[in-house]
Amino acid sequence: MATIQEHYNEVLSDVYSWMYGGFESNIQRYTDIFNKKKLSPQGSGIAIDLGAGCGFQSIPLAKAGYFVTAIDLDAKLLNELKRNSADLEIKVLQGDLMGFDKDLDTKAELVVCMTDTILHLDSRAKVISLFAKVFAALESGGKFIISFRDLTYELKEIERILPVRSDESTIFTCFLEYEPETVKVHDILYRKVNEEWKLSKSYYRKLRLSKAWVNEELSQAGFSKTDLEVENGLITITASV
C-alpha cells in the first residue's frame, strides 16, 4: 500500500484539478460556498488551510481578504497553487498539517479542512488530536470548516466501481474495498500519451467517519456549536469556538 505522499505524486497530483472538473471551476465553487456562509474577516484575519492542495479553498479566502496559510505534503499541487495565486496574502508551507501549530503565535481566525482531508489522517486517534489542536489554535468566536465523504455505508458488488472522469485522453476509475475502521481506494488512471495508453495504479486507506461521531468528537474538544449540510454524499461541518 502507498503512502499518502506516494499515492498523490504516482496517480492523483498531475491530474487532480481535472479529476474535480477544473480548475477555475472550483474557485468559483469556494468562492460561493465561503460566499452563502458569509465568510469574511472579523478578527485576526488569520486562516489556515489544512490539506490545501491547489488552493481551492486558499485563493478564495485570500480574495475575501484572510492572510492564508496554505499547508499540504504534496509539492506539485503547492507549485499549482503558487502558480495561481498571484499576488495574493498566502504562505505556502509544504509539510505534515498536524504540525500545523508549531509556528503559530497568534490566534487563528479561521480553519479549513476540507475535501476529504480528514479522512486521510491513518486513525481516528490523529483526527481527535486534529480538533484539539485546531480548538487551542482559534481565537474566541473563530471557525473550523471541515467537509468529507461519507464512507460508513458500504456500497456492494459492481457498485464499488466508480467512474471518476474520463475525455479524449484520460480515464480515471476508482474501485472502493471496505473494511470496518477503513475503505481501500484503489485509483486508476489511463493516459494517452504520443497515441499510447499508460497505465498508472495505487490505493490508499481512507478513514470511515460518521457525521454523527464527527459531531461528538468536535464537541468533546470543545467546540460549542456546529452546523451541519449534506449535499450528495458530502458532508460539510462548521464548529464554532
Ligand SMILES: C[S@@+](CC[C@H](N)C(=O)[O-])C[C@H]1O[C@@H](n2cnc3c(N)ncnc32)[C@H](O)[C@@H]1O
Contents of the next structure:
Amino acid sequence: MATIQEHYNEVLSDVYSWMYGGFESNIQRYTDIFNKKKLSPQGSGIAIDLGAGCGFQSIPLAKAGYFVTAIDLDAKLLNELKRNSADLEIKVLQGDLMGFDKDLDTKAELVVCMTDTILHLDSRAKVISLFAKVFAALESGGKFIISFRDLTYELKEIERILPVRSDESTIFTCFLEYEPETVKVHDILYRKVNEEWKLSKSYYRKLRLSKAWVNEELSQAGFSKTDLEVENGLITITASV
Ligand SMILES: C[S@@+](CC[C@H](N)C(=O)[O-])C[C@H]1O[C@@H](n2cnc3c(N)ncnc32)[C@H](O)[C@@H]1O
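I've shown you the form predicted alone. Could you give me the structure of the form predicted in complex with the named molecule?
Below is the whole assembly, all chains and molecules, this chain first.
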C-alpha cells in the first residue's frame, strides 16, 4: 500500500482542485461556510489548518483576518496554496499534522481539519491523541472544526465503484473495499497525454468513524459543546473549548 504522501503524489495532488469542481469555486464555498458560522478573529487570531491541502480553508480564513498556519504532507498541494495566496500571510509547513503543536508558543483561536483529513490518520488512537492536542492548543472560547464522511455504512458489490469526475481529458473513478476498521480507497485516474490515455492508480486507507464516535471522543477530550451539520453526506462538527 502506498503511504498517504505517495498516494497524493501519484494520483490525487495533480487533480485535487479539479476533482472538487475547481479552485475558485471551493474558495468561495468555504468563504460562505465560514461567513455562515460568523467566524472572525476575536482572540489571538491564530488559526491552524491541519491537512490544509491547496488551501480551500486556509485562504478564506486568512482573508477573514486570521494568522493562518497551513500544515500538510503534500508538497504539490502546498505549492498550489502558495501560488494562490501570494498576497496573504499564510505560514506554510510541510510535515505531519500530529506535530502541529511542537513550536506553538501562543494558544490558537481556531483549528480546522476538514474534508476527511482525520480519516487519513492510521488509527483511532491517533484521532483521540489529536483531539487531546487540539484541546490543549486552543484558548478559552476557541473552536475546532472537523469535516468528514461517515464510512460506517457499507456499500455493496458494484455500488462500490464510484465515478468521481470526468471530462474530455481526465476520468477519475474510485473503488471502495471495506475492512472492519478501515476502507481501502482505490483511486483510478486516466489522463490523456499526447492523444494517449495514461493510467495512474493507487490505494490508501481511510478510517471508518461514525459521527457518534467522533462526538463522544471530542467530549472525552474536554470540548464542552459540539454543533453538527450534514450536507451531501459530509459531516461538519464545530467543537468549542
Ligand atoms: C482530503 S484532503 C483535504 C485538504 C483540505 N483540507 C480540503 O478540504 O480540501 C486531506 C489532506 O490531508 C493531508 N494529510 C493527510 N494526512 C496527513 C498528515 N498526517 N499530516 C499532514 N497532512 C496530512 C493530505 O496530504 C491532504 O492534503
